[in-house]
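We begin with a single chain expressed as structure tokens, specifically the form predicted alone.
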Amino acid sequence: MSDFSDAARGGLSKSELEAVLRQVGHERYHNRHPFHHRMTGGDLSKAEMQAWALNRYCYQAVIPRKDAMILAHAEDPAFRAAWRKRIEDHDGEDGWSGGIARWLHLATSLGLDAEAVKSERLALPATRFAVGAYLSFCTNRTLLEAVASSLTEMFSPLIIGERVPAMLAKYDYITEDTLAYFSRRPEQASRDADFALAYVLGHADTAERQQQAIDALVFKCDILWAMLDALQHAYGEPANIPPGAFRPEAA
């Protein structure tokens, strides 16, 4: 695997600051982690994939959050005109109607109490700790390191690709229905990353901000990919689940 950290010494043409955006998704991104081959591969328990649910709505809760302190950043009326719509498509019109209630009735559907889920107080702490940091990277940093950290979104038609397909075939409770949520992401996701892109190649005019914005997106993958960790940690084999963290049993 790449080390990142040297990427764009001596600066980088547009073309090739790409390439290298795109080379840290194929190596870093999180279709690439063991707890998502197991869950394509059909290796997942319910409890598994009901933990999953439960903690992955803690970043998806968060999406929002984090992009209205992007918007908070932005002083281009056209960029904020764009970018508000990453908040209506998960927070809907009426707050209940988007994104983040689609995923609600993911986990709802999986056997999950909603009050439980919405409160995030099962969650475990890595997750919590996880989406924090990643709230805190756009409360805190450039706008520019803000928006290349979202380019994960280059990589989610991939995913959701590999992993919808091999849920509905290989595990006997997941339908169509409980899926919805991915029904409008790949469309949603490739819309917002050409957009995100197009701004990163703009504005990453310099190697310093180039180097930037691939630390940004490196920061994003360990985001996810540690979120993952915590999942195959405490609810694979052997279990290790924290004080206080969603318990099958109980469920």
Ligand SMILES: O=C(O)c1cc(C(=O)O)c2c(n1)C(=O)C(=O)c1cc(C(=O)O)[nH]c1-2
Given for the second form:
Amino acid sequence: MSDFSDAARGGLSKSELEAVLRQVGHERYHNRHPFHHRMTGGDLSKAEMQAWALNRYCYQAVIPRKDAMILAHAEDPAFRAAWRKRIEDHDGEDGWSGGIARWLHLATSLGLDAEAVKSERLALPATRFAVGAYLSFCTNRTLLEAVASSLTEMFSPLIIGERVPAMLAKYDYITEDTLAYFSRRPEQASRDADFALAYVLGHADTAERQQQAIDALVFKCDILWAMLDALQHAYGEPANIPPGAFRPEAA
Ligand SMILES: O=C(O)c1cc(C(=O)O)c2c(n1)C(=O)C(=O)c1cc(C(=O)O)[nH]c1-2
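The structure above corresponds to the form predicted alone; please provide the structure of the form predicted in complex with the ligand.
The complete assembly is shown below, putting the previous chain first.
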């Protein structure tokens, strides 16, 4: 396992920087998390699956807001034209015909109440803090760092490829319809990650900026990791459900 805090020392070529970024994902992406392994191993209770969907809704809901922050920081119209597709993917034409609506469908297919999910009231405190940290990172850091923080999407087709077949095989209450959200994501994520990676490789033109890009991706892996830590701590064995958070009987 690497400490990436000094990875750009002396400056890297574009291909070396790309290799470091891919190594960050290889070592730190949330497909390495025990909660993900329990999910793909068929070991989650239905309550844990519901808690995952309910908490993950908060992440989905913040994505277009952080992308709007990125748009606001971008001075190049061509950049904005490319990046705004991400907001359209999540919000759809009318707010409820894109990815957020499909995530809500996933949650309600698991038996959750749509209004309870949308209210985010029952999410874990750590989920709220993690998601809020992502939004403020993209608000307060440079455009390069915000774009680099989206590069976890380079690895999301991998985790989706692990998750979807396992969920269909191991949980009898999960169907293709439940998981419709994921059918479009790998293609969208590859398009978005290719664009973001080209931007980062083109704009991280000093050792300092390269290190900022690496740190941003490490930070984002930490966000995703912290969200699964919180789920495991709250709903795994023994359960430690914080006051006010989702309880299975209240679903
Ligand atoms: O299923 C996943 O594990 C996963 C991971 C990620 C990610 O790596 O950030 C995203 C998504 N899904 C996703 O659906 C999504 O729309 C998305 C947007 C972003 C981003 O940072 O802009 N990440 C992700």
